[in-house]
Amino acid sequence: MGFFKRLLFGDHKRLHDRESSDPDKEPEHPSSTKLSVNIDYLMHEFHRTSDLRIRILEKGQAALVYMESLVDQEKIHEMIFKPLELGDVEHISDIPNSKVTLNMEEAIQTLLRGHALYMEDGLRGVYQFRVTSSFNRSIEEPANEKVVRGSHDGFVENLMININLLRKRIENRNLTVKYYRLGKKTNNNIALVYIDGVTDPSLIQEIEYRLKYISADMIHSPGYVEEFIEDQTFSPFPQMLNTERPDRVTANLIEGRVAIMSEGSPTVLIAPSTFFSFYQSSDDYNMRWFTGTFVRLIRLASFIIAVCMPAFYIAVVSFHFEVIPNELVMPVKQSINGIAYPPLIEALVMVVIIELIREAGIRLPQPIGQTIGIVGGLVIGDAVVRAGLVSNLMVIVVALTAIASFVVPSNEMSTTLRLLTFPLILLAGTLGFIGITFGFMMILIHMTRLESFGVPYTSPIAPLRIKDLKDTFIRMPIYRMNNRPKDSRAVDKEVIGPSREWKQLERTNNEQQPAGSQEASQQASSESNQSSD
């Protein structure tokens, strides 16, 4: 039993040793007053790498050290050498935006971030200058989260630009950003963003606690962070919302949630998240409320279609032929008579073919990917039916299932729907409607037991909260959503105050105004219109 405990839950002794140590404590190596000692230490720590440049200055009494693959040479000239040549400053310590450190380990970290180091013989202080070169792509709308109305900008791979996009949308002093360094080898910069006074402090502490104990050599993207801090790693459902849209992150921050951003990736993680948050899109709030409600209901219906439609078809043609209307019995029978194997194998073959076409379309360049889609959808589909390998109805069912899975605004949830299709197909092929019922019950039970940072995944359905249903299946008018949803764990509950009192005041004034004055005002307005004509 001890072996299985260690296998499933880890070594408690190692966990205790990690908790007793301080993960935030940085190593220290004091700088020396001798320039040669500091240079030798840097060359040893960087293993004499070829892109470490050391420029000897002032006849060997000073040195400028930098990584030539990370710095901009023009910035070095403009920020360091030009002020000294023009006589604007007497010493390099007088240059604005310069920082000094006495710790060589801190100096090494700044070198890896694109800083330049200035050291003098006889001085312990190591001066740091930010001369990082930047290569950023233009801000464009995310390809996988396009909207009809609304902003058409998206996050990029530069963390500072991404935070700038949020700052422009939330001009509030309470917007707080905290930086973390994760990855022993990659040393990637992670930002935790929230609104102080709105976000629950216990939620922030919980996320910080989970981030604090991430021990890995490489943290390359938010996908790595997500697997380390999510509640149930083995669940097919994503427990953190992924997005590349600044307006979507802004809306979730206002509701009291937390955003996790990473250097080198345009993807942002939002926590806590519920099942219904994956079916919400920016378009829902940029259009009229009844139109947004209609579109959202279509998306939620796509969940049932994508998960259950192939299984339902297999159960009907294999076990429950009596549910088919009399007018359709003969066409369905003629469609499946020529197929040599059972509908279960037929469905699995078609689903796998659809997944192959989809994966090929993603990996290939865009022009070729479109060609693959046409070839797979028309040529292969038609050829498979003509060869008698797959029935016409199965092609229709699988195509509708694929379309329904792509309706979801979140790619993570779309992948989950496609994965859930396989076990339900197997259950329907063996037990019919009973298998579908048991499979769907297991999915619902798992969803109700699932949590995202202490928030029930199926909130506000289970547990039921009537007030929070304004933004789930339907999207009520924005002025009706006065309070923040409870699943966001926000401290400040009210988000919208009285906003349409002018309507009530207008009605009250019309009721209090005498009938004679109304006629006089109408006559005066008509006379003014005639005079203007």
Given for the second form:
Amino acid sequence: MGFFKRLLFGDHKRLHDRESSDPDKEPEHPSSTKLSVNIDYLMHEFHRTSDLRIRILEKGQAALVYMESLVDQEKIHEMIFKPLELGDVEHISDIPNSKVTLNMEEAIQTLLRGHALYMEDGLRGVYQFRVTSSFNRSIEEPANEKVVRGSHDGFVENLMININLLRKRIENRNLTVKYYRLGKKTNNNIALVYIDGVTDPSLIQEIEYRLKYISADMIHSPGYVEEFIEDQTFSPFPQMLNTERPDRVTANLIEGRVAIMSEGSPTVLIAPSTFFSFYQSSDDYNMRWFTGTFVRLIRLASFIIAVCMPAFYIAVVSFHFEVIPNELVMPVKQSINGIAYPPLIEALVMVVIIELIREAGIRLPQPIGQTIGIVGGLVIGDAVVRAGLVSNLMVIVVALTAIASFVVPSNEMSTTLRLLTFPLILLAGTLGFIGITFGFMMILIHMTRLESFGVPYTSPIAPLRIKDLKDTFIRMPIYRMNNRPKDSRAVDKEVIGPSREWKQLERTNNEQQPAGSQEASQQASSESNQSSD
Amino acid sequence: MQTQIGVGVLSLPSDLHQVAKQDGWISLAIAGAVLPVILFCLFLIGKQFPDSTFEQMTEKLFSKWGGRVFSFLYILYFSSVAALIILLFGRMISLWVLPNTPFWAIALCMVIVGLYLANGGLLVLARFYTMVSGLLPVLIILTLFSFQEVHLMYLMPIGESGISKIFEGASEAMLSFFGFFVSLVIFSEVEGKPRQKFIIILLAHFFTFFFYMITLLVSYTFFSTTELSLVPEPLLYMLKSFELPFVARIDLFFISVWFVSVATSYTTYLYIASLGLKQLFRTKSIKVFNLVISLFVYAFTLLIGFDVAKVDRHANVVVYGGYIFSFTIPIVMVVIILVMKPFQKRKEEAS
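What's the form predicted in complex with the partner chain like, now that we've got the form predicted on its own?
Expanding to the full complex; the earlier chain stays at the top.
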């Protein structure tokens, strides 16, 4: 019956697996019907590496080849030998879940991906079985992007799991994933993820174009990709957002941005990103919007504090003492008087010490790291003041600066801030307030000159767009952010339709019936539910 | 895009308001009222040649070589204004903030900022101006601190100094609005309809006007007439006397913020001067000319330095140049356009 159905209604075309290589082209190294030739070729190509296992089957008439280090022995048993034992099939070549190829190059590729090859003397086909073993850690919350409320999962080193996390969140056929093989020697898998119909096609084209330009032996982390494709490498500011949080990536994808993921790294790059996107955290959207706004303002204030605070202090102490109100002059003067060094040196030393403590704390194992933090922070801080090397005001200032620089939700931006402190300290030490203004202006000019994939870095402030300010300094209630921000260059504008119209309906209903019968309001709410769908 | 230019224009002349010691707020009001007429002239010129740059305009109006000479003169004028801005800035900084710092360091700051900003091109200029225009409210708020102690009586005998004096003051006051001329030079670089641009330029002008008016009124009502003649920078002296609970000496902050707006005006002059050079030499890159003009301006300012007499002489030259270049020539251009219009029409009909 099935045969006739196919004969009558089918289109008589055989579907092929999606393959990277062109199936019609004659392969460069076709497989041979002679088993020994094939085996010799493989052995030669792999330079007789020790973990290439060749199991001779059927009295030397067939062989199963696999990389011992890449396959799961359990799976080999499950997929290849169990059907034989159970008597479902006569030969290994009859097992249906294998993929046949005549191309030895392809066989080598799949072997490297962890497949097992089955070859038989007298048969040209090479049967590939997917028996890859993989070791994954669980999808825990990333340690450097913790949130109080919200989802607590994070990306891992496996690309498939990462894409799975995204697909689970965006059940939409327009979510498109494109693989790229980058790295001439390492052959890494890079995935470009975007939502078709929302993301600007020219943006995708631009990113694809830049990705294809990469020619390197190794693409070992997103940091590599970032430096290859970002607009300005000579800049302290990161121009692509790095994140390990699926919810953050999802939100950015919906906004019309593009995510670049790579095998072997939990970090995802998001482009284009602006300065303000580094100050948004998924936490903001799980709080009341009042609190969200407050926290965000604090964060942005921390930018100013982290960059300017030591510089400001130095300028005041060494140039503009008159700025300090009368009552404060004496205490400040007292704390500085005993110090042998000029405030400039004092500040530089303290900032460098803080950086040392931080770096040491990261490298050391966790329990010792904390000890170092305490020893460095408390003991050195206290001793240095008592020894009269550094004034206690300076310790306060530097500690505040360090804290402020850690407030930023993005690690890259935080390092940038700490780096920017140094030139400003130097300028403040030489030119006072004018130096700070000068330095800050240079930073601002630099930021306005930056572009991330055709989007101005300071958007929506510098090309001022009042509508998009809803999600920068403040966080407006979510239903108010009904249009996508323009800096993502999204094609599709609207992101939230009328969702709170039930409120108005309720009100009008109440006005119509001052008694306010319960049925009416219920009806209104159900109506609005329909409309919001 | 256009609003940004507008904002750029309004932040332009704020440096000069310290220089022009206005005779009275009425003078300023008159100046503010007269200027739209000239702005309208500029608008007419810009409308006549919507697609051509300023240099092309002059070439069309004054024949090829005449136009080039004019363009060159304008470039000279713009760079000398830039130099004047640096000179005044340097003097102000050394008087108020850093008495011991040598002039070359202060000037170098300005030159570097200007060079870096101007190299970014018009778009970056515009974006930067939008960003720093957020500082203008800060300046205004700082100024408004002094409203606690104003004495409206000081304004009182209105019109005492006589009409001629007031008009003399008005012409002085106009000088502080010289920035408006920039709008003609970058008229063709900005997108949009001429009408829209004109409205934006007007808005920018009125904003500047109101900003001046506020500062002027505050300083006039704070100091009496006799005091005012003794105080060179009334606004700063006034701010100096105030004290917030956490900072004394607001004037230092005021100067720091003011530095930004001075830098923007300097950069604008630098940019239009090198834009002129670029069009004169018909090359693509503007960066070389930015560097050339910056070096020229820097060398020139180093020659003068803190020397007050020389600075004043230079300021006078620039002011008279301003009269010629910003008032006379545009009007002449309009007249020429109006005269030539019928001729051109006849020519077209003939052909």
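In this text the structure is predicted, and so the values were computed from the model without any measurement. Residue numbers count along the first chain shown, from 1. Just so we're on the same page, rigid core means the largest C-alpha set that superposes within 1.5 Å between forms.
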Item to check | Large Cα move at P477 between the two forms, threshold 2 Å, rigid core | outcome: no
*Does Q61 move its CA by 2 angstroms or more between the two forms when the core is aligned?*
yes
Relative to the superposed rigid core, does the CA atom of G122 travel 2 Å or more between the two forms? yes
